[in-house]
Each structure stands twice: as structure tokens, then as C-alpha cells.
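Just one chain is shown here, as C-alpha cells, and it is the form predicted on its own.
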Amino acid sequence: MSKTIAVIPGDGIGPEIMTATLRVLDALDCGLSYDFVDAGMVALEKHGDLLPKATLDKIAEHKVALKGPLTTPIGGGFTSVNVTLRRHFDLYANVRPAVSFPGTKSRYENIDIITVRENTEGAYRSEGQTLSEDGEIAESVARNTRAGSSRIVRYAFELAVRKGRKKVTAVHKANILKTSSGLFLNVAREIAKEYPQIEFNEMIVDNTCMQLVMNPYQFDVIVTTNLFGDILSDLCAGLVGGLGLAPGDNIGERAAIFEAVHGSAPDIAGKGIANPCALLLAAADMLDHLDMVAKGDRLRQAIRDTMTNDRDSVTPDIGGKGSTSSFADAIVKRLAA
């Protein structure tokens, strides 16, 4: 198979992880091609604009894009790179598994949840935010629609057979948000009947926060609205041992974007520490997304024993001595043999 993604290298520690996770993709022979474009700050400097045309032009034409970290200006006249990809491409499901690994500084073992974030409506839209002149009253609306709660709840369902899960738990607030949180129940409710081989569990997201922190095993797959999502990955994401180990797939009818899920990183930029594994999960994940679950399985299995057996070359973030190269020559190493 030959296939061409779109590659953002990304601000800050971006180009580091990227090359890292680049060289770790060529070891596994998968075929893939590289059209490097830009985004973010870079692009702000070299084109006067934080997302180019052109760049968009590239992820259409290639339908998959692997991308690092950006970081957008402080300040007003910027909008989120990550939020105007989300809706340019109506990428409606971000995806967000977090999985442990071995020797981080995590609370718990064995954990395995997927976290399904509606990503394109919700309390996140720019439409409806507005400031009163004296600067006393800021009013925010958000807005779910029966077609977004449809399409995102189904995906979560249709992840979990694909994938051989076994139960979707539906975050919501219904309780206080009687009609936006109250339709995505409703919702989920009507398409959970579909699924009669998936247990079907209804959560108030307070609720899951605590239940998350006391008894995480209890869930498998959940499935819920934009800002809820938000929180909630990064909760698990903090279950297995941080940002850093929390890939990001964004998936729409007409293209998919992966991502390493934390940010640009500034202060460590350029010193070589820079743990990968985000982008290199990402980049799993895109394999399972291009028909090639064994390679992505593969890349996974590599980075478990790497973590497990060659501490030293990790980096120092998990508990190892090595540096971001290092850490790739380990997983390409393995690869190898």
C-alpha cells in the first residue's frame, strides 16, 4: 500500500516528536509518504496566517493528516487552530483512548478507556458568546442538535462492536440542562436500543468525575458533548500518567486528523527531553484508521516494551535517562528484530 498524509510538525517541542515519530512510521514500512505543510505559529511568521489555504488544500487532498502540537497567540483576533480544522473538515468525533503503560507515575494499572467527544457543537461555538458594553454581563449559548447527538453517539456504539468493547456510558447533565444535555440523552437513549450486545449506562457527569477517580475499571467506552469530553479525557489521560501519554484522533466523513493531544511545550523546546509517545499512539491510531491494524498493534507493542525493558532510554518525564532520539532508536530497534 502507498499512501500520502499531510504532516503539521508543530510549534514549540512539535518537529522534535515528529521526527521521532516519522522515523519510527519508515521502520515499520507502511508505505506512507510525507506532504509537510503548516500551521500554527510557523505558518503565522512565514505566510502572516496561523492556518494557510494551502494547508487546508493538502489535508483535503489527502484526507489524513498526522499533527504536532500548535500554539495560538494570546489575545483577541486569534481563533484556535485545533477548533477551525475541527469545523473546516467537520471532524465530529474526537477520540481519545487512555491506555497504561508501564513505569509511569500513575495512580492505577491496567486502565483502558476510550473517551468519544462530540467536537464540532456543544458549548464551544463561537456563535452566541457575547460581552454587554460595560463589560459586567458575558453570555455564552450552547447549542446540541438531534444530528450531532445522533452521529456521535452512534459512532461510539459502532466503535465499541468494531473494537469488541462491551459497554458505552453516556456523560451528561441532564438533571440541570434540561433541553442541550437533555436532547443528547435522549439521544443516546433511542440509539442504545440498536446496540442490544452493548450495555448501555446513563452518567451525570459530576458523577463520573468522582467515579472516574474511585473506580475508573468500571468504564469501557464513554461517549459525551463537547466541554464535558474536554474535561473528562483529560481526567483520564491524568489516570495513566499524563498528557503525555494522550493521543488525539479527530474523525469526519471527509478526512481525520491525529494529533498528539498536549501542547507546544515552549519551555523545553529544542533540549531534546521531549517524550514522544503521544504522537507516536497518534500515529497508531491513524495505521488503524488506514487499514493497518496490525502495523498500529505492532507500533504499540513496541512502545510498551521499550517502556518496560529499556529505561534508560526513555525520557525523563517517565521515570528514564534518555532523550527524545533515544527514545525512537529503542522503538525502532525493536521494530527490527
Ligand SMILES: NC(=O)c1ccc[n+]([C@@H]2O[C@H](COP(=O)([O-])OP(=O)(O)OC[C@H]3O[C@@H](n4cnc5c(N)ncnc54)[C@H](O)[C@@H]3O)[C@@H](O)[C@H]2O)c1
The other form holds:
Amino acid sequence: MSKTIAVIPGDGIGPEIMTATLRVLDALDCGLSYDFVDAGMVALEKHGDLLPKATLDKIAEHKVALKGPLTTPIGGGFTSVNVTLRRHFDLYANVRPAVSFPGTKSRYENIDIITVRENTEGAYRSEGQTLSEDGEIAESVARNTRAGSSRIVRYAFELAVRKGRKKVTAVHKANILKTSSGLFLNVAREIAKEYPQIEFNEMIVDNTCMQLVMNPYQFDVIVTTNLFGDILSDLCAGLVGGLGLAPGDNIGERAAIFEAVHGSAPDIAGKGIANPCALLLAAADMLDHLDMVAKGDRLRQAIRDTMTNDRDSVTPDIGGKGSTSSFADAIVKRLAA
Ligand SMILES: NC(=O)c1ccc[n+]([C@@H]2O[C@H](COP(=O)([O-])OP(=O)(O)OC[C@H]3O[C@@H](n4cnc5c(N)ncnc54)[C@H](O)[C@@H]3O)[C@@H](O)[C@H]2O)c1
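Switch from the form predicted on its own to the form predicted together with this ligand and give that structure.
Complete assembly follows, chain above in first position.
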């Protein structure tokens, strides 16, 4: 199969981890070609625009993008490029797997939870946020729709079926937020009936936080609204040792953008010690999306084997003595074995 994807190297450590990731993808022999485009500070410096139209056009053309982290300039009225991309392409599903990896400091082992977060509705609409002129009263509107709730819940169940998962938990606060969260929960209950092979349960968000910390093994796939998903997916990342190994997939009907959850890490940019794993795991999810599931699984296994057996090659953030490139070299070697 031959497929061209848009590649956004990004800011800070972005180009370093992207180079490593593409080297590993090439070693997997996926038949991918890369169309490099700019976004973030690099784009602002080169083209005077954080998100040039040419970049949006290329993502629309190829429908799949692999994206490095982007620095959001502080002040100056800049909107986050990530939020703009989500809106522009209606990337309604934010899929965040939290999986334990060997040699990572974490409270639990063998965690494997996928959070499916609604990415376009809820309390995240900037047009629903107001502050009175005297600065005394702030309001924000949480707006969920039947259509938006249906498509995210359906996405979560379809993902569970595709990945052989057993259970979907709908997380809500419908006891208090009776309309916005109530609509989401009612839709989740209705759609769950269409998937009798998948166990369905529902849980209030505050209890979910406690349950995740006390007994995370009861969770498989979590589906929830925008704000709860934002918080719960970071909580899940914390269960497996932080954001360093967390991929984030942003999926819509017209496009899908795969990225690491972490940022551009300006403190270590240019030092050659950035961990490429989160972006590599996002690339593995991208291969699944492109119907190359066996290659995605092979990549995940090679990362796992490298982290178990080649400790000297891995980067310092996960206890190794290696660099971004020695980490990628070791993974490439495992893929060739
Ligand atoms: N998806 C994105 O593009 C995205 C996400 C988050 C933050 N950001 C942006 O990134 C910039 C920096 O944000 P921040 O400092 O709050 O968060 P960050 O994730 O960039 O860094 C937090 C800490 O984690 C470390 N770290 C992050 N990624 C690492 C990696 N791959 N390997 C080793 N260590 C790693 C950093 O060195 C730093 O100490 C900001 O401009 C922010 O807006 C972008």
C-alpha cells in the first residue's frame, strides 16, 4: 500500500522526535510518503502565520497527519493551533490510550485503559464564556448535543469492538448537571443496547477519579464529555508514569491527526535527549487507522522490547543513558530482528 501523510515536525523537540519516528516508520516498510508542512512558531517565523492555509490544505488533501508538539505563544491574543485544528477539521474524538511500559516509574503495572473524550462540545466552547464588565461575574456554557453525544459514544463502542475490548464505561455528572450531562448519559444508555457483546456501565465523574486511583483494573474503555475527558485522560496517564509515553489521536470524518500528548519541551530542545516514544505510539495508532494494524502492533512490541532489554539505549527521562537517536536505533534493530 502506498499512502502520503502530512507531517508537521513542530516546535522545540518536535523535529528531533519526528526525525526519529519517521526513521522507525521507514524501517517498518509501511509504504508511507511524507508531505512536510509547517505549523506553530516555525510557521509564524517562516510564513507570518501560526497555521498557514497551505498546511490546512495539505491535511485536508491527505486526510491523515502526524504532528509534533507546537508551542503556543503566551499573550498577543494567539489561539492554540491545536484547538484551531480540532475545530477546523471537526476532530470530535480524542482517543488517549494509557498503557504500562516496562522500566517506567509508576504506581501500577499492566494498566491498559483507553479514554475516548468528546473533543468539540461541552464546556470548551470559547463563545460560551463571558465575564461581566465589572469583572465580578464569570459564566461558561456547557453545550452538548444529541448528535455530538451519539457520535462519540458510538465511536467508543466501535473502537471497543475493533480492538476486542470487553467493557465501556460512560462517565458523567448527570445527578447534578441534569441537562448537559444527562443528555450524554441517556444517549450512552440507548447506544449501549446496540452492542450487547460489550459490557456497559456508567459512573459519576468524581467517583471515577477515586476508582481509577484505587482500582484502575476495573476500567477498559472510558467514554466521556470534553472537560471530564481532559482531566480523566491525564489521570490515566499519571497511572502509567506520566505524559512521556502518552499518544493522543484526534479523529474526525474528514481528517485524523496523531500526536504526542506532551508539549514542545523547550528546556531540553536541541539536546538530543527527548523521548520519541509518545510520538512513536501515536504513529502506531495512525497505522491502525490506516488499516495497518499488524504493523502498529509490531511497532508497539518493538518499543516494549527495547524498553525491557535495551535499557542503556533509552532516554534519561525513563532511566536510560541514551539519546533520542540511540532509542530510535534500538527500536529499528528490533524491527529488523
Ligand atoms: N500538543 C501540543 O502541541 C502541546 C501539548 C502541550 C503543550 N504544548 C506547548 O508546549 C510548550 C511547552 O509546554 P510545557 O513546558 O508546559 O509542557 P511540556 O510537555 O513541553 O514539558 C513538560 C516537562 O516534560 C518534559 N518532556 C516533555 N516531553 C518530553 C519528551 N518527549 N522527552 C523527555 N522529556 C519530555 C519537558 O522537558 C518538561 O520538563 C508550551 O508552549 C505549550 O503550549 C503543546
